[in-house]
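Read the single chain below, which is given as C-alpha cells and is the form predicted alone.
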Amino acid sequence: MHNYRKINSDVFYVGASDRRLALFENIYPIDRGVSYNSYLVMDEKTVLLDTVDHSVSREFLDNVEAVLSGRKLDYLIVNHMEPDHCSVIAELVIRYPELAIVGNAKTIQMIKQFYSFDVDSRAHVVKDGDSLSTGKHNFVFAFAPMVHWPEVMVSFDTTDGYLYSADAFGTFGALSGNLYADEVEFDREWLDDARRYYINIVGKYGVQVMNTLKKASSLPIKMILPLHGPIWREDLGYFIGKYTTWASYVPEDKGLLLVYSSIYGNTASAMDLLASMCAEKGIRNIHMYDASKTDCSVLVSECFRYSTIVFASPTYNAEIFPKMETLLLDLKAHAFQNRDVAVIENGTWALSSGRKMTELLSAMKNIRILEPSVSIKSSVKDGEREQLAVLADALAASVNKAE
C-alpha cells in the first residue's frame, strides 16, 4: 500500500517512519521512532534522491512504484551511503536495471563495499561542484565531507531552489503525518530531539558543519529537505541558526546542568542542597539528572546545551563511577569544549573520583574548572556545607556572566 505525499507537482515524498526501533544505531534510544526520507523528482529524466532503512523497505518500494507509474527510474543520488539511507540499493537495481547512482568517488568505493553488483557499469561519479541536469530540474553537487561520514555531500536542485540536505538538519522522531516543521510544534515537541541527533551523530565535526553552512549560506534555499525529521519550508533561518549555535560549540542556552552519580544517595542529597544553594542565590535555570537513570545520549546534549555543569561522583574501585566516567569520555569523544565546569567528589576513605574527573576534564579544549572542587567525605557535614555554599557563589557569577 503506497503512502507518499506531494511536495510540488514534481517532486513527491516516498520515505516511510519506523515506530518499532527501539535503539537508532543500536545504541541512542528512540522513543519516538525515526523517519526515513527520501525523495522521488518525476522530470524528463526520474530522480530519486537517497533510499531507507529496510525495516522501511516495503512502504518506500511501493512508493516509488506509485509515483512511478510505470516510467522506469532513471537516477539514484546518493547523497550519504549509511546504511539506514541506502539498504534498499541493491532491490532497486534488480527493479529498475538501466538505474544510473550518482555519487562521488568516495561514495561510490563505499557502495562496493556493501553490494557485489557490478557498480561500475552504473557509476555516474560526480566531483564537487558539479551538476546533473534531468530536463526541468539541475542538481547542483556540493561536498560536505566528515557531516558526519567522508563521501556526504548535499543536492541542490537550482530549479526549485530545494536543499537535500543528507543527515544535516535532520532530527530523531517520526512523522505522523504533518510533513512540515511549520506543521508541529517544532520547539516543543522536537527541538529536542533535534538537539540530541546532532550533538550524538555529527556533533564531533563542527568544523565540518561550518564549513557546510558557509557553503549553504550563498544559496538561495527555498526548502531543507533533511534524511530524517521534518522538511523545512518556512523560517529556515531558525534552524540554520540551532545548527550554528551547536557546530560553533557554545551553550545554547544561559542556565546550571547538575549532573551525579550516587550509590547510596549522599551524593544525589549534596546535589540537591547545591541546587537549593544555587536557587536562593538566583539561578533559575537549573536542571539536574542521575547519571545512572538517563541515558548517556540525553547527557551528552545538555552538556552541549547549558552554560555552566557541575559533575559529581563518588569514588568506585578507587575511580569514577563508571555512569559518569561513560559521560565524560563520551564528552571527550564529542569534541566537547567552551563550558565553565565544577567538580563534586565523595568516598569513605579513599577519595580519587575528582582528581580523575579533572584531569579528564582538563583534556577538553577551554573547559574552565570553578572552584572550590568539593570534597565530601561520606556524606554532607559542616565543613562540606561552607564548601558547596562557596561552589553555589562561584556557579551564580558563571551563570549571570554567560551570554
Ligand SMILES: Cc1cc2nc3c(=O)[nH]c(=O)nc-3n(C[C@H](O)[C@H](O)[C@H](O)COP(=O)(O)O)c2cc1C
Contents of the next structure:
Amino acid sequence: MHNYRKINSDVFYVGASDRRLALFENIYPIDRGVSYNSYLVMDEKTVLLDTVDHSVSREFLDNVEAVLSGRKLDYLIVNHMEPDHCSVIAELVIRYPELAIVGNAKTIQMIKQFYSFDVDSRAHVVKDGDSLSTGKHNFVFAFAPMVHWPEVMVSFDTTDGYLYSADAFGTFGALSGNLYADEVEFDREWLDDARRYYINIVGKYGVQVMNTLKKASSLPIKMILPLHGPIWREDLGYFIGKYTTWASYVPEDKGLLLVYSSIYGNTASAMDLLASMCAEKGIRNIHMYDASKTDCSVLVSECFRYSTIVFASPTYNAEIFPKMETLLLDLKAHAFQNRDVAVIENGTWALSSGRKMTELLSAMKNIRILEPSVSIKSSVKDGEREQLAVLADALAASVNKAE
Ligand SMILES: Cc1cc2nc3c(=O)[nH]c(=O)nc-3n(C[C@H](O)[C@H](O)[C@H](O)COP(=O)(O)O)c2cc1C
Ligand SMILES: [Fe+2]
Ligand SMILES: [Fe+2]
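Okay, that's the form predicted alone, but what's the structure of the form predicted together with the named molecule?
Once more the chain from above appears, this time first in line as the rest of the complex follows.
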C-alpha cells in the first residue's frame, strides 16, 4: 500500500518509518523508532535520492511505483552507501533495468562490495562539485567524507534550493504523519533524540561536519531533506546552529552533569550529597544518572551537552566499575573534549578507580580535571563531606564561568 507524500509538484517523499526496531545499528535504543527517508524527483528524467533499510522496503517500493505511475526510473543518486539507506538497490535494479546509479568512485566500489549485480554498466561516476541535469532540476554534488562514512556526499538541487543532506541533520524518531520539523514540537520532543543521534553516530567527526557546514553555508538552501527524521523548511538556522555547537565540541548548555556507578549505593549517596551542596551553592540545571541504569548513548549525549561533569565510580576488582569504564571509553571514541570534569572514587581496601578514571580523561583533548579528586573509603564520613563541599565550590565556579 502506498503512502507517499508530495513535497512540491515534482518532489515526493517515498520513505517510511520503523517503530519495531529496538536498537539502531544494533546498539542504540530507539524508543521513538526511526524513519528511513527517500526522495523521488519527477523531472524529464526520474531521479531517486537514496533508498531505505530492508525493514521498510515494501512500503518504499510501493511508494516509488505509485509515484512513477508507469514511468521508468532513470537515476538513483546514492548519497550514502550504508545499508540503512541502500538495502533496496539490488531490488530496484531488477524492477527498473535501465536504472543508472549516480555515485562517486568510493560509492561505486562499496556497491560492488555489498552486491553482486553488474554495477559498472550502469554507474554514473561523479566528482566533488559535479552536477547532473535531469531536465528542470540540476543536482550539484558536494562530497562530505566521514559525515558518517567516507563515501558520503550531499546533493543540492539548484532549481528548488533543496539540500539532500544524507545522514547530516538526521535524527532518531519515527515520523508520525508530520513530515516537517515546523509541524512538531522539535525542541521539546525531538531535540534530545537529535542530539543523541548526532553525537553517537557522527560525533567523532566534528572537523568533517564543520567542513561540510562551511561548504553548505554558501548555498541558497530553502529546505534540508535528511535521510532520517523530519524535513527542515523553516528556521534552518536553529538546527544548523545546533550542529555547529555539537561539531565544535563546545557545551550546548551551561549546567552540571553527575554520572555515577554504584554497587551498594554508597557512591550514589555521595553524589546525592554533592548534588545538594551544589544546588545550595546556586547551581541550576543539575542532572544525575546511574551509569548502570541509563543507556551509554544517552550518557555520551548528555556529556556533550553540559559544561561541567562529575564521574564517580567504586573500585571493582582493582578497576573502574565496568559501566563507567565503558562510558569513558565511549567518550574517548567520540573525541569528547573541552570540558571541566571531576572524579570521585570509592573502594574498601585498595582504591584505584579514581586514578584510572583520571588517566582515561587526561588522554582526551582539553579536559580540565577539577580539584579535589575525592576518595571515599566505603561511605562518606566527616572528612569526605568536607572534601565534597570543597569540590562543590569548584563545580560552582566552573558552571558559572561557562558560556
Ligand atoms: C566484585 C567487587 C570487587 C571489588 N573490588 C574492589 C577493589 O579492587 N578495591 C577496593 O578498594 N574495593 C573493591 N570493592 C569494594 C567496593 O569498591 C566498595 O565496597 C565501595 O564502597 C562500593 O561502593 P558502592 O556502595 O557505591 O557500591 C569491590 C566490590 C565488589 C562487589
Ligand atoms: Fe549512516
Ligand atoms: Fe543513516
